[in-house]
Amino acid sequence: MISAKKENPIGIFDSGIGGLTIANAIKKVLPNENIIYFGDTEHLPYGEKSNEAIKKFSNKIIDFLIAKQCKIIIIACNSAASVTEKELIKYKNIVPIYNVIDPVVQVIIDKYQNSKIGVIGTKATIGTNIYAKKIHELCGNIDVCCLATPLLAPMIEEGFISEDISQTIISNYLSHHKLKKINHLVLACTHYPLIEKEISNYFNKKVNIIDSSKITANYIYHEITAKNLLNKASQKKHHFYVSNYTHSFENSAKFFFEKAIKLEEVKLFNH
(Lines of atoms letter the chains of each structure in order from A and count residues from 1; the text may use other names and numbers.)
(Lines give C-alpha, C1' and ligand atoms only; values in the text may rest on other atoms or scores of the structure.)
Protein backbone atom coordinates (compact mmCIF):
# COMPACT_ATOMS: atom_id res chain seq x y z
CA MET A 1 0.00 0.00 0.00
CA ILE A 2 1.35 3.43 -0.89
CA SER A 3 2.17 5.66 2.04
CA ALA A 4 -0.71 8.09 1.71
CA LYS A 5 -0.82 11.46 3.42
CA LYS A 6 -4.02 13.08 4.62
CA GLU A 7 -3.58 16.00 2.24
CA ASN A 8 -3.19 13.71 -0.78
CA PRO A 9 -6.12 13.95 -3.21
CA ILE A 10 -9.07 11.66 -3.71
CA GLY A 11 -9.04 10.32 -7.28
CA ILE A 12 -12.36 9.94 -9.10
CA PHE A 13 -12.98 8.80 -12.67
CA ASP A 14 -15.82 8.26 -15.09
CA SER A 15 -16.34 8.20 -18.84
CA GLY A 16 -17.73 11.74 -18.82
CA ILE A 17 -19.71 14.20 -16.73
CA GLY A 18 -21.74 11.61 -14.78
CA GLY A 19 -19.07 11.07 -12.15
CA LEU A 20 -19.22 14.78 -11.34
CA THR A 21 -22.36 13.92 -9.34
CA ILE A 22 -20.12 11.74 -7.16
CA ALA A 23 -17.37 14.38 -6.98
CA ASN A 24 -19.96 17.00 -6.00
CA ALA A 25 -21.36 14.77 -3.24
CA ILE A 26 -17.82 14.06 -1.97
CA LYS A 27 -17.14 17.82 -1.91
CA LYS A 28 -20.23 18.38 0.27
CA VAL A 29 -19.58 15.55 2.73
CA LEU A 30 -15.79 16.03 2.77
CA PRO A 31 -15.30 19.78 2.22
CA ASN A 32 -11.56 19.79 2.99
CA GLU A 33 -10.57 17.07 0.55
CA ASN A 34 -8.57 17.73 -2.61
CA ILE A 35 -10.12 16.05 -5.65
CA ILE A 36 -8.55 14.88 -8.90
CA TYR A 37 -11.17 13.97 -11.46
CA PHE A 38 -10.59 12.21 -14.77
CA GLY A 39 -13.33 12.18 -17.40
CA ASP A 40 -12.60 9.82 -20.29
CA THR A 41 -14.55 11.97 -22.74
CA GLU A 42 -12.70 10.39 -25.67
CA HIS A 43 -14.42 7.05 -25.07
CA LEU A 44 -17.81 7.90 -23.59
CA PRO A 45 -20.18 6.28 -23.02
CA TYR A 46 -18.48 3.21 -21.54
CA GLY A 47 -21.79 1.35 -21.51
CA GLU A 48 -21.57 0.78 -25.25
CA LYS A 49 -17.95 -0.47 -25.21
CA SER A 50 -16.68 -4.05 -24.93
CA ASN A 51 -15.65 -5.34 -21.51
CA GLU A 52 -12.04 -5.60 -22.68
CA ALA A 53 -12.01 -1.99 -23.85
CA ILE A 54 -13.49 -0.76 -20.55
CA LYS A 55 -10.84 -2.72 -18.61
CA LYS A 56 -8.06 -1.21 -20.74
CA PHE A 57 -9.31 2.34 -20.28
CA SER A 58 -9.84 1.86 -16.54
CA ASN A 59 -6.36 0.45 -15.96
CA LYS A 60 -4.76 3.42 -17.75
CA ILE A 61 -6.74 5.92 -15.71
CA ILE A 62 -6.07 4.15 -12.40
CA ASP A 63 -2.33 4.18 -13.18
CA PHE A 64 -2.61 7.92 -13.94
CA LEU A 65 -4.36 8.61 -10.63
CA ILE A 66 -1.80 6.54 -8.72
CA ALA A 67 0.96 8.61 -10.35
CA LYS A 68 -0.88 11.71 -9.05
CA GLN A 69 -0.50 10.22 -5.53
CA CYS A 70 -4.21 9.80 -4.89
CA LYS A 71 -4.79 8.34 -1.41
CA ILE A 72 -7.91 6.49 -2.59
CA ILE A 73 -9.58 6.03 -5.99
CA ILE A 74 -13.31 5.96 -6.68
CA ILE A 75 -14.62 4.35 -9.86
CA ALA A 76 -17.57 6.70 -10.39
CA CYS A 77 -18.85 4.64 -13.30
CA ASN A 78 -21.14 1.63 -12.94
CA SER A 79 -20.04 0.22 -16.30
CA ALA A 80 -16.35 0.29 -15.33
CA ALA A 81 -17.01 -0.98 -11.80
CA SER A 82 -19.16 -3.86 -13.03
CA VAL A 83 -16.60 -5.29 -15.48
CA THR A 84 -13.28 -4.55 -13.71
CA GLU A 85 -13.92 -6.10 -10.30
CA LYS A 86 -11.50 -9.03 -10.77
CA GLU A 87 -9.02 -6.82 -12.64
CA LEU A 88 -8.57 -4.60 -9.60
CA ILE A 89 -7.01 -7.30 -7.42
CA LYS A 90 -3.58 -6.29 -8.76
CA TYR A 91 -3.96 -2.85 -7.15
CA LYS A 92 -4.94 -4.08 -3.68
CA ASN A 93 -1.46 -3.51 -2.21
CA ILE A 94 -1.03 -0.13 -3.91
CA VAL A 95 -4.13 1.98 -3.26
CA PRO A 96 -7.67 1.43 -1.91
CA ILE A 97 -10.15 1.44 -4.80
CA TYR A 98 -13.88 1.92 -4.25
CA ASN A 99 -16.87 1.82 -6.55
CA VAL A 100 -20.41 3.15 -6.61
CA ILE A 101 -22.07 -0.27 -6.56
CA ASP A 102 -21.12 -1.84 -3.21
CA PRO A 103 -22.31 1.07 -1.02
CA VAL A 104 -25.71 1.03 -2.75
CA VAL A 105 -26.05 -2.75 -2.40
CA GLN A 106 -25.31 -2.45 1.33
CA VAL A 107 -28.01 0.20 1.81
CA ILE A 108 -30.52 -1.97 -0.06
CA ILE A 109 -29.71 -4.97 2.15
CA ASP A 110 -29.95 -2.86 5.31
CA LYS A 111 -33.14 -0.96 4.47
CA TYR A 112 -35.19 -2.49 1.70
CA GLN A 113 -35.72 -6.19 2.34
CA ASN A 114 -38.97 -7.73 1.04
CA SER A 115 -39.11 -5.06 -1.67
CA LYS A 116 -39.14 -4.96 -5.44
CA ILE A 117 -36.08 -3.06 -6.65
CA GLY A 118 -35.71 -1.72 -10.17
CA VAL A 119 -32.24 -1.07 -11.59
CA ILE A 120 -31.62 1.06 -14.69
CA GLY A 121 -28.19 1.43 -16.26
CA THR A 122 -26.05 1.04 -19.35
CA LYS A 123 -25.86 -2.12 -21.44
CA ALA A 124 -22.46 -2.95 -19.89
CA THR A 125 -23.71 -2.64 -16.30
CA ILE A 126 -27.00 -4.45 -16.83
CA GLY A 127 -25.26 -7.11 -18.93
CA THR A 128 -23.15 -8.20 -15.95
CA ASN A 129 -26.28 -8.47 -13.73
CA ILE A 130 -23.99 -7.25 -10.97
CA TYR A 131 -26.65 -5.63 -8.77
CA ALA A 132 -28.90 -8.70 -8.68
CA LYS A 133 -25.90 -10.99 -8.07
CA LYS A 134 -24.51 -8.91 -5.21
CA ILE A 135 -27.90 -8.38 -3.58
CA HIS A 136 -28.92 -12.05 -3.81
CA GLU A 137 -25.55 -13.19 -2.43
CA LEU A 138 -26.48 -11.40 0.79
CA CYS A 139 -30.27 -11.49 0.79
CA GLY A 140 -32.71 -13.75 -1.04
CA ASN A 141 -35.97 -11.96 -0.29
CA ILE A 142 -35.48 -8.91 -2.53
CA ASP A 143 -36.89 -8.96 -6.04
CA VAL A 144 -34.42 -7.25 -8.41
CA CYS A 145 -35.49 -6.23 -11.92
CA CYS A 146 -32.80 -4.78 -14.21
CA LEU A 147 -33.32 -2.79 -17.40
CA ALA A 148 -30.74 -1.39 -19.84
CA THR A 149 -31.46 2.25 -20.72
CA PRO A 150 -28.62 3.00 -23.16
CA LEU A 151 -29.88 6.30 -24.60
CA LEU A 152 -30.01 8.12 -21.26
CA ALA A 153 -26.27 8.71 -20.67
CA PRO A 154 -25.50 10.15 -24.14
CA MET A 155 -28.72 12.20 -23.93
CA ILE A 156 -27.57 13.73 -20.64
CA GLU A 157 -24.00 14.16 -21.88
CA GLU A 158 -25.33 16.20 -24.80
CA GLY A 159 -27.49 18.35 -22.52
CA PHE A 160 -30.88 17.05 -23.66
CA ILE A 161 -32.56 16.96 -20.25
CA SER A 162 -35.68 19.13 -20.26
CA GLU A 163 -36.76 18.85 -23.90
CA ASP A 164 -39.75 16.91 -25.19
CA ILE A 165 -37.47 14.30 -26.75
CA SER A 166 -35.87 13.52 -23.39
CA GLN A 167 -39.29 13.14 -21.74
CA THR A 168 -40.31 10.69 -24.47
CA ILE A 169 -37.14 8.60 -24.06
CA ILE A 170 -37.47 8.54 -20.25
CA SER A 171 -41.16 7.54 -20.44
CA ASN A 172 -40.50 4.79 -23.00
CA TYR A 173 -37.88 3.20 -20.75
CA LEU A 174 -39.69 3.57 -17.42
CA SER A 175 -42.97 2.16 -18.80
CA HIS A 176 -41.23 -1.18 -19.45
CA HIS A 177 -43.01 -4.14 -17.87
CA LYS A 178 -39.90 -5.05 -15.86
CA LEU A 179 -40.36 -1.91 -13.77
CA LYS A 180 -44.03 -2.50 -12.97
CA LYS A 181 -44.85 -2.32 -9.23
CA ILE A 182 -41.31 -1.50 -8.12
CA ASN A 183 -40.89 0.11 -4.69
CA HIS A 184 -37.40 1.52 -5.25
CA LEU A 185 -35.34 2.41 -8.32
CA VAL A 186 -31.54 2.32 -8.40
CA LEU A 187 -29.98 4.89 -10.73
CA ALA A 188 -27.14 2.58 -11.77
CA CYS A 189 -25.33 5.19 -13.83
CA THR A 190 -23.82 8.32 -12.33
CA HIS A 191 -25.28 10.42 -15.15
CA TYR A 192 -28.83 9.61 -14.06
CA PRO A 193 -29.08 11.82 -10.94
CA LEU A 194 -29.09 14.72 -13.41
CA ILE A 195 -32.57 13.57 -14.49
CA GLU A 196 -33.72 12.34 -11.06
CA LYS A 197 -36.56 14.89 -10.97
CA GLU A 198 -37.89 13.73 -14.35
CA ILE A 199 -37.67 10.08 -13.27
CA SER A 200 -39.43 10.76 -9.96
CA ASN A 201 -42.16 12.73 -11.72
CA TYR A 202 -42.80 9.83 -14.11
CA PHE A 203 -43.62 7.64 -11.09
CA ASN A 204 -45.68 10.47 -9.50
CA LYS A 205 -43.08 10.48 -6.70
CA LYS A 206 -44.42 7.11 -5.49
CA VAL A 207 -41.16 5.23 -6.15
CA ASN A 208 -38.14 5.83 -3.93
CA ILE A 209 -35.20 6.87 -6.11
CA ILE A 210 -31.86 5.49 -4.89
CA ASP A 211 -29.10 7.96 -5.80
CA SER A 212 -25.63 6.42 -5.53
CA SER A 213 -23.85 9.79 -5.21
CA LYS A 214 -24.98 10.61 -1.66
CA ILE A 215 -24.69 6.99 -0.53
CA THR A 216 -21.16 6.68 -1.95
CA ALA A 217 -20.02 9.99 -0.43
CA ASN A 218 -21.17 8.93 3.04
CA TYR A 219 -19.50 5.54 2.60
CA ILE A 220 -16.21 7.19 1.57
CA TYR A 221 -16.39 9.54 4.57
CA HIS A 222 -16.51 6.56 6.93
CA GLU A 223 -13.79 4.70 5.03
CA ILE A 224 -11.19 7.48 5.02
CA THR A 225 -12.02 8.35 8.63
CA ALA A 226 -11.40 4.72 9.62
CA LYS A 227 -8.10 4.76 7.70
CA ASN A 228 -7.09 8.02 9.44
CA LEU A 229 -6.84 9.77 6.06
CA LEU A 230 -9.35 12.57 6.68
CA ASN A 231 -7.89 15.88 5.53
CA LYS A 232 -8.41 18.57 8.16
CA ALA A 233 -6.56 21.35 6.33
CA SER A 234 -8.89 23.82 4.66
CA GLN A 235 -6.84 24.65 1.56
CA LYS A 236 -8.51 22.77 -1.29
CA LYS A 237 -7.08 22.07 -4.74
CA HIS A 238 -9.34 20.43 -7.28
CA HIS A 239 -7.97 19.41 -10.65
CA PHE A 240 -9.99 18.12 -13.59
CA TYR A 241 -8.53 16.09 -16.44
CA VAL A 242 -10.20 14.87 -19.62
CA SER A 243 -8.99 12.66 -22.45
CA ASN A 244 -10.70 14.95 -24.97
CA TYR A 245 -11.52 18.57 -24.15
CA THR A 246 -15.19 19.53 -24.52
CA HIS A 247 -17.01 22.73 -23.58
CA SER A 248 -19.91 20.68 -22.21
CA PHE A 249 -17.62 19.00 -19.68
CA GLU A 250 -16.10 22.30 -18.60
CA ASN A 251 -19.53 23.88 -18.21
CA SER A 252 -20.81 20.91 -16.18
CA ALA A 253 -17.78 20.98 -13.89
CA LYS A 254 -18.23 24.74 -13.36
CA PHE A 255 -21.90 24.13 -12.55
CA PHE A 256 -21.09 21.54 -9.88
CA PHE A 257 -18.09 23.30 -8.37
CA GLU A 258 -19.54 26.81 -8.68
CA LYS A 259 -16.33 28.52 -9.72
CA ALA A 260 -13.68 28.58 -12.40
CA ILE A 261 -12.05 25.19 -12.62
CA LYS A 262 -8.71 23.98 -13.87
CA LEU A 263 -9.41 21.65 -16.78
CA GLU A 264 -6.58 19.92 -18.59
CA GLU A 265 -6.59 17.55 -21.55
CA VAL A 266 -4.31 14.53 -21.14
CA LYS A 267 -3.66 11.95 -23.84
CA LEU A 268 -3.37 8.66 -21.97
CA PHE A 269 -4.29 6.30 -24.74
CA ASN A 270 -2.27 5.04 -27.69
CA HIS A 271 -4.41 4.22 -30.70
Second form
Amino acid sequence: MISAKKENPIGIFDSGIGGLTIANAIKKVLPNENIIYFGDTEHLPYGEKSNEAIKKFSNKIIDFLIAKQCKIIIIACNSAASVTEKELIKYKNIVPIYNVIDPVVQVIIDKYQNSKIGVIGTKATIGTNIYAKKIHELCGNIDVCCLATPLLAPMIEEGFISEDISQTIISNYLSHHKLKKINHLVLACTHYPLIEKEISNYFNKKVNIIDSSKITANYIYHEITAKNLLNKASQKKHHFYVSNYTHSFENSAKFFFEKAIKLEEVKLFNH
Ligand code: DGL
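Now show the form predicted in complex with ligand DGL, given that the preceding structure was the form predicted on its own.
So here's everything in the complex, that chain up top.
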Protein backbone atom coordinates (compact mmCIF):
# COMPACT_ATOMS: atom_id res chain seq x y z
CA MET A 1 0.00 0.00 0.00
CA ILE A 2 1.40 3.43 -0.94
CA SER A 3 1.82 5.35 2.32
CA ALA A 4 -1.01 7.85 2.54
CA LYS A 5 -1.08 11.00 4.62
CA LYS A 6 -4.10 12.08 6.65
CA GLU A 7 -4.34 15.32 4.64
CA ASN A 8 -4.54 13.46 1.33
CA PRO A 9 -7.94 13.65 -0.34
CA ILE A 10 -10.72 11.12 -0.58
CA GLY A 11 -11.41 10.29 -4.23
CA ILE A 12 -15.02 9.77 -5.25
CA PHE A 13 -16.39 9.02 -8.70
CA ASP A 14 -19.60 8.39 -10.58
CA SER A 15 -20.87 8.78 -14.11
CA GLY A 16 -22.37 12.17 -13.28
CA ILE A 17 -24.16 13.94 -10.43
CA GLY A 18 -25.34 10.79 -8.61
CA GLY A 19 -22.12 10.36 -6.67
CA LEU A 20 -22.58 13.87 -5.28
CA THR A 21 -25.17 12.34 -2.94
CA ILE A 22 -22.30 10.28 -1.50
CA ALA A 23 -19.82 13.18 -1.57
CA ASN A 24 -22.34 15.34 0.26
CA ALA A 25 -22.86 12.72 2.98
CA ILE A 26 -19.08 12.28 3.31
CA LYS A 27 -18.72 16.05 3.69
CA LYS A 28 -21.23 16.02 6.58
CA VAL A 29 -19.85 12.99 8.42
CA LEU A 30 -16.18 13.81 7.72
CA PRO A 31 -16.13 17.62 7.60
CA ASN A 32 -12.34 17.98 7.62
CA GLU A 33 -11.67 15.78 4.62
CA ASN A 34 -10.54 17.05 1.23
CA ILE A 35 -12.59 15.57 -1.58
CA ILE A 36 -11.69 15.00 -5.21
CA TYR A 37 -14.78 14.21 -7.25
CA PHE A 38 -14.81 12.89 -10.79
CA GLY A 39 -18.04 12.81 -12.82
CA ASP A 40 -17.66 10.94 -16.09
CA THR A 41 -20.25 13.07 -17.84
CA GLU A 42 -18.83 12.15 -21.23
CA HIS A 43 -19.98 8.53 -20.79
CA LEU A 44 -23.19 8.94 -18.84
CA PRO A 45 -25.35 6.89 -18.41
CA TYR A 46 -23.12 4.00 -17.31
CA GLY A 47 -26.14 1.80 -16.71
CA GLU A 48 -26.69 1.42 -20.46
CA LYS A 49 -23.06 0.66 -21.35
CA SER A 50 -21.43 -2.75 -21.70
CA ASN A 51 -19.56 -4.19 -18.73
CA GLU A 52 -16.31 -3.93 -20.71
CA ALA A 53 -16.84 -0.22 -21.38
CA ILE A 54 -17.69 0.52 -17.73
CA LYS A 55 -14.57 -1.35 -16.59
CA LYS A 56 -12.39 0.62 -19.01
CA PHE A 57 -13.80 3.98 -17.84
CA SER A 58 -13.51 3.03 -14.17
CA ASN A 59 -9.88 1.92 -14.49
CA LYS A 60 -8.92 5.23 -16.08
CA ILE A 61 -10.68 7.21 -13.37
CA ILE A 62 -9.14 5.15 -10.56
CA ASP A 63 -5.67 5.71 -12.09
CA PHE A 64 -6.41 9.44 -12.24
CA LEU A 65 -7.49 9.53 -8.57
CA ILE A 66 -4.38 7.56 -7.56
CA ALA A 67 -2.22 10.08 -9.45
CA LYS A 68 -3.99 12.79 -7.40
CA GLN A 69 -2.76 10.93 -4.28
CA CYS A 70 -6.15 9.98 -2.93
CA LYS A 71 -5.77 8.09 0.34
CA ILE A 72 -8.90 6.07 -0.37
CA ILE A 73 -11.28 5.85 -3.35
CA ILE A 74 -15.04 5.45 -3.22
CA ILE A 75 -16.82 4.11 -6.28
CA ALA A 76 -19.98 6.16 -5.78
CA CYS A 77 -21.74 4.36 -8.59
CA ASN A 78 -23.53 1.03 -8.27
CA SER A 79 -23.16 0.30 -11.97
CA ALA A 80 -19.37 0.71 -11.89
CA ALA A 81 -19.05 -1.09 -8.55
CA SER A 82 -21.09 -4.09 -9.65
CA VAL A 83 -19.19 -4.78 -12.85
CA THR A 84 -15.66 -3.98 -11.65
CA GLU A 85 -15.76 -5.99 -8.41
CA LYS A 86 -13.39 -8.75 -9.51
CA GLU A 87 -11.08 -6.38 -11.39
CA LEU A 88 -10.14 -4.26 -8.43
CA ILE A 89 -7.80 -6.84 -6.97
CA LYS A 90 -4.99 -5.23 -8.99
CA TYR A 91 -5.22 -2.10 -6.82
CA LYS A 92 -5.05 -4.13 -3.61
CA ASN A 93 -1.56 -2.98 -2.66
CA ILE A 94 -1.97 0.55 -3.97
CA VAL A 95 -5.07 2.16 -2.49
CA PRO A 96 -8.13 1.02 -0.50
CA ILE A 97 -11.18 1.10 -2.77
CA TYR A 98 -14.69 1.12 -1.35
CA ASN A 99 -18.10 0.90 -2.93
CA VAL A 100 -21.66 1.82 -2.04
CA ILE A 101 -22.97 -1.75 -2.09
CA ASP A 102 -21.18 -3.57 0.74
CA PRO A 103 -22.13 -1.05 3.47
CA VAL A 104 -25.81 -1.34 2.47
CA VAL A 105 -25.71 -5.15 2.36
CA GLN A 106 -24.21 -5.13 5.85
CA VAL A 107 -27.03 -2.94 7.22
CA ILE A 108 -29.64 -5.19 5.58
CA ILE A 109 -28.11 -8.31 7.14
CA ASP A 110 -27.88 -6.62 10.54
CA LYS A 111 -31.35 -5.08 10.61
CA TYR A 112 -33.78 -6.48 8.08
CA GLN A 113 -33.86 -10.27 8.31
CA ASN A 114 -37.17 -12.01 7.52
CA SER A 115 -38.36 -9.24 5.25
CA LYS A 116 -38.96 -8.54 1.58
CA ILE A 117 -36.48 -6.12 0.03
CA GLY A 118 -36.91 -4.44 -3.34
CA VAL A 119 -33.81 -3.21 -5.19
CA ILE A 120 -34.02 -0.69 -8.02
CA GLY A 121 -31.03 0.28 -10.15
CA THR A 122 -29.64 0.57 -13.64
CA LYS A 123 -29.61 -2.26 -16.16
CA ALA A 124 -25.89 -2.77 -15.50
CA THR A 125 -26.35 -3.14 -11.73
CA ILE A 126 -29.48 -5.28 -11.86
CA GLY A 127 -27.92 -7.40 -14.63
CA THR A 128 -25.19 -8.57 -12.23
CA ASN A 129 -27.76 -9.51 -9.54
CA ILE A 130 -25.09 -8.33 -7.10
CA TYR A 131 -27.40 -7.33 -4.22
CA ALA A 132 -29.27 -10.65 -4.13
CA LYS A 133 -25.98 -12.58 -4.42
CA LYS A 134 -24.25 -10.67 -1.64
CA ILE A 135 -27.25 -10.77 0.68
CA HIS A 136 -27.88 -14.49 0.13
CA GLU A 137 -24.20 -15.33 0.65
CA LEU A 138 -24.63 -14.07 4.19
CA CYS A 139 -28.27 -14.75 4.97
CA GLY A 140 -30.98 -16.94 3.48
CA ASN A 141 -34.13 -15.53 5.03
CA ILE A 142 -34.42 -12.26 3.13
CA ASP A 143 -36.52 -12.14 -0.02
CA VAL A 144 -34.74 -9.89 -2.55
CA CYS A 145 -36.53 -8.66 -5.69
CA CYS A 146 -34.52 -6.62 -8.18
CA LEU A 147 -35.88 -4.35 -10.88
CA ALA A 148 -34.05 -2.31 -13.52
CA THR A 149 -35.35 1.25 -13.74
CA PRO A 150 -33.15 2.62 -16.56
CA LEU A 151 -34.93 5.89 -17.29
CA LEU A 152 -34.50 7.27 -13.77
CA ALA A 153 -30.81 8.24 -13.85
CA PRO A 154 -30.93 10.15 -17.18
CA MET A 155 -34.20 11.77 -16.03
CA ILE A 156 -32.55 13.00 -12.82
CA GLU A 157 -29.40 14.08 -14.63
CA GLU A 158 -31.62 16.24 -16.86
CA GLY A 159 -33.19 17.84 -13.79
CA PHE A 160 -36.63 16.20 -14.11
CA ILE A 161 -37.49 15.49 -10.50
CA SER A 162 -40.99 16.53 -9.48
CA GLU A 163 -42.61 17.25 -12.85
CA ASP A 164 -45.63 15.28 -14.13
CA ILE A 165 -43.42 13.34 -16.50
CA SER A 166 -41.12 12.17 -13.72
CA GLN A 167 -44.10 11.18 -11.53
CA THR A 168 -45.45 9.09 -14.40
CA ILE A 169 -42.13 7.32 -14.97
CA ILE A 170 -41.63 6.71 -11.23
CA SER A 171 -45.17 5.27 -10.77
CA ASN A 172 -44.80 3.15 -13.85
CA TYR A 173 -41.67 1.47 -12.51
CA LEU A 174 -42.73 1.20 -8.88
CA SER A 175 -46.07 -0.40 -9.71
CA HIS A 176 -44.22 -3.46 -11.07
CA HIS A 177 -45.46 -6.73 -9.56
CA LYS A 178 -41.94 -7.54 -8.29
CA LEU A 179 -42.21 -4.68 -5.83
CA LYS A 180 -45.57 -5.74 -4.39
CA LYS A 181 -45.54 -6.13 -0.59
CA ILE A 182 -41.92 -5.03 -0.10
CA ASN A 183 -40.96 -3.78 3.37
CA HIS A 184 -37.78 -1.98 2.28
CA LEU A 185 -36.53 -0.52 -0.99
CA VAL A 186 -32.82 -0.13 -1.76
CA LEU A 187 -32.00 2.84 -3.96
CA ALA A 188 -29.25 0.96 -5.79
CA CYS A 189 -28.23 3.90 -7.91
CA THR A 190 -26.59 6.95 -6.39
CA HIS A 191 -28.77 9.24 -8.49
CA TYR A 192 -31.97 8.03 -6.82
CA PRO A 193 -31.68 9.79 -3.42
CA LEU A 194 -32.47 12.93 -5.42
CA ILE A 195 -36.01 11.54 -5.96
CA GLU A 196 -36.28 9.80 -2.59
CA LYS A 197 -39.26 11.92 -1.55
CA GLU A 198 -41.18 11.09 -4.72
CA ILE A 199 -40.41 7.37 -4.30
CA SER A 200 -41.46 7.38 -0.67
CA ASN A 201 -44.68 9.24 -1.53
CA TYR A 202 -45.52 6.64 -4.15
CA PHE A 203 -45.60 4.03 -1.37
CA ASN A 204 -47.51 6.43 0.94
CA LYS A 205 -44.40 6.43 3.13
CA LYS A 206 -45.15 2.81 4.10
CA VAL A 207 -41.95 1.37 2.66
CA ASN A 208 -38.61 2.00 4.33
CA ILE A 209 -36.31 3.59 1.75
CA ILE A 210 -32.66 2.56 2.05
CA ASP A 211 -30.40 5.31 0.77
CA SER A 212 -26.73 4.34 0.52
CA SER A 213 -25.31 7.83 1.06
CA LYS A 214 -25.46 8.10 4.87
CA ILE A 215 -24.81 4.41 5.32
CA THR A 216 -21.68 4.62 3.13
CA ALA A 217 -20.45 7.81 4.81
CA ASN A 218 -20.71 6.21 8.27
CA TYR A 219 -18.94 3.11 7.01
CA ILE A 220 -16.11 5.21 5.54
CA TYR A 221 -15.83 7.17 8.79
CA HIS A 222 -15.13 3.92 10.66
CA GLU A 223 -12.72 2.65 8.00
CA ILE A 224 -10.69 5.87 7.90
CA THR A 225 -10.57 6.03 11.68
CA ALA A 226 -9.44 2.39 11.93
CA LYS A 227 -6.70 3.08 9.37
CA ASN A 228 -5.61 6.16 11.31
CA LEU A 229 -6.25 8.34 8.27
CA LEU A 230 -8.77 10.78 9.74
CA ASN A 231 -7.86 14.34 8.72
CA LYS A 232 -7.91 16.67 11.70
CA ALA A 233 -6.69 19.78 9.88
CA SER A 234 -9.53 22.22 9.41
CA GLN A 235 -8.48 23.68 6.05
CA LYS A 236 -10.21 21.76 3.34
CA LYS A 237 -10.28 21.87 -0.42
CA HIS A 238 -12.74 20.13 -2.70
CA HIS A 239 -12.05 19.65 -6.39
CA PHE A 240 -14.57 18.62 -8.99
CA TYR A 241 -13.54 17.18 -12.30
CA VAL A 242 -15.69 16.14 -15.24
CA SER A 243 -14.81 14.43 -18.50
CA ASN A 244 -17.21 16.73 -20.33
CA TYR A 245 -18.10 20.14 -18.92
CA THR A 246 -21.81 20.93 -18.62
CA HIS A 247 -23.56 23.84 -16.94
CA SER A 248 -26.08 21.48 -15.38
CA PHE A 249 -23.32 19.57 -13.61
CA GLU A 250 -21.76 22.78 -12.35
CA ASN A 251 -25.10 24.01 -11.04
CA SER A 252 -25.85 20.74 -9.27
CA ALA A 253 -22.41 20.59 -7.70
CA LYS A 254 -22.80 24.18 -6.47
CA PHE A 255 -26.22 23.37 -5.08
CA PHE A 256 -24.79 20.46 -3.11
CA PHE A 257 -21.73 22.19 -1.83
CA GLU A 258 -23.29 25.58 -1.25
CA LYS A 259 -20.27 27.64 -2.19
CA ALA A 260 -18.16 28.37 -5.22
CA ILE A 261 -16.53 25.22 -6.47
CA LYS A 262 -13.71 24.70 -8.87
CA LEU A 263 -15.02 22.61 -11.73
CA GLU A 264 -12.45 21.44 -14.24
CA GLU A 265 -12.75 19.43 -17.39
CA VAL A 266 -10.09 16.73 -17.86
CA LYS A 267 -9.67 14.67 -20.97
CA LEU A 268 -8.88 11.22 -19.61
CA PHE A 269 -10.04 9.16 -22.51
CA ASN A 270 -8.49 8.83 -25.96
CA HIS A 271 -11.12 7.41 -28.25
N1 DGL B 1 -25.23 6.71 -10.38
C2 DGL B 1 -24.96 5.50 -11.06
C3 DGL B 1 -25.27 4.26 -10.27
O4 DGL B 1 -25.22 4.31 -9.05
C5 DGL B 1 -25.12 5.36 -12.51
C6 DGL B 1 -26.16 6.01 -13.28
C7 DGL B 1 -25.84 5.87 -14.75
O8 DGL B 1 -24.86 6.51 -15.17
O9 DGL B 1 -26.50 5.07 -15.43
O10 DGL B 1 -25.53 3.21 -10.82
